[in-house]
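Here we start with a single chain on its own, the form predicted on its own, put down as structure tokens.
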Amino acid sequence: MRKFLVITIPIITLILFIFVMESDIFLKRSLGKNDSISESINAVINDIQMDDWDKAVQDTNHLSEVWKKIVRMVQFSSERDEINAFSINLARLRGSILAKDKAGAFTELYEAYEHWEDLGK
């Protein structure tokens, strides 16, 4: 019996770590109807390119929130550089929409695509 744990529980500590390590892929997906990220950022494209400034506020933040949960999420499976720089880049792109930067905000938003598709390679 001894024998039988000291293998087993090795076994299924790895198993276990290897688990959450790359569950990343299967969290980053939404999880419920308004929980995409690729979605939210084409929502703020599309108002920025409407110059409808007050909306793309409203869709930042609510970006910002999906964000916010889905970070809980892969914050053990993810790369860190990359859920730090996701995050400037909302910093940013509230910057851009502030000043009514079209060429800013359109820099951070598809700079952030890449950094959420980069996200658990």
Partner chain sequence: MNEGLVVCVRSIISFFSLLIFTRILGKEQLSQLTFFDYILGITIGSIAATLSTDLSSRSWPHWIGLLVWAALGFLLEYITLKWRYIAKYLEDEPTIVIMNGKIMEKTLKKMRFRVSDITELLRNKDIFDLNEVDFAIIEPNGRLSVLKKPEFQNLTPKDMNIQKKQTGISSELIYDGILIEENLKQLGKDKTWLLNELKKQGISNISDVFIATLDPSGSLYIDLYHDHMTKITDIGDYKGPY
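Switch from the form predicted on its own to the form predicted in complex with the partner chain and print that structure.
This part shows the chain on its own.
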């Protein structure tokens, strides 16, 4: 009993803490269907390349939903600055799509992708 209290509980606790702090390794991967950030970003890039602005709006909304879902899971293992930067990129992307500004939209998308890659690193 003493061994369990003195050794096992602290070890299990530390392992659990390490898991929470490093959980982005598992949680950044797509867990279900259509919830991959990189795929969603690629979809918006394709839409803009094809000048399909209506589809780009739809895919940006989808990207926002996926982001909201994932951020809830990775927030414990990630830095706030990267999370905030990604959210700002999404807001600017909406503006660029509304103005049909291809260059601006691409800038935001690639920057968002970079922030996604750096999240939790």
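In this text, all values refer to a predicted model and were calculated from it rather than measured experimentally. Residue numbers count along the first chain shown, from 1. Only the largest set of C-alpha atoms that superpose within 1.5 Å between the two forms is called the rigid core.
Q: Is the C-alpha displacement of Ala99 equal to or greater than 2 Å between the two forms once the rigid core has been superposed?
A: After core superposition, the C-alpha of Ala99 moves less than 2 Å between the two forms.
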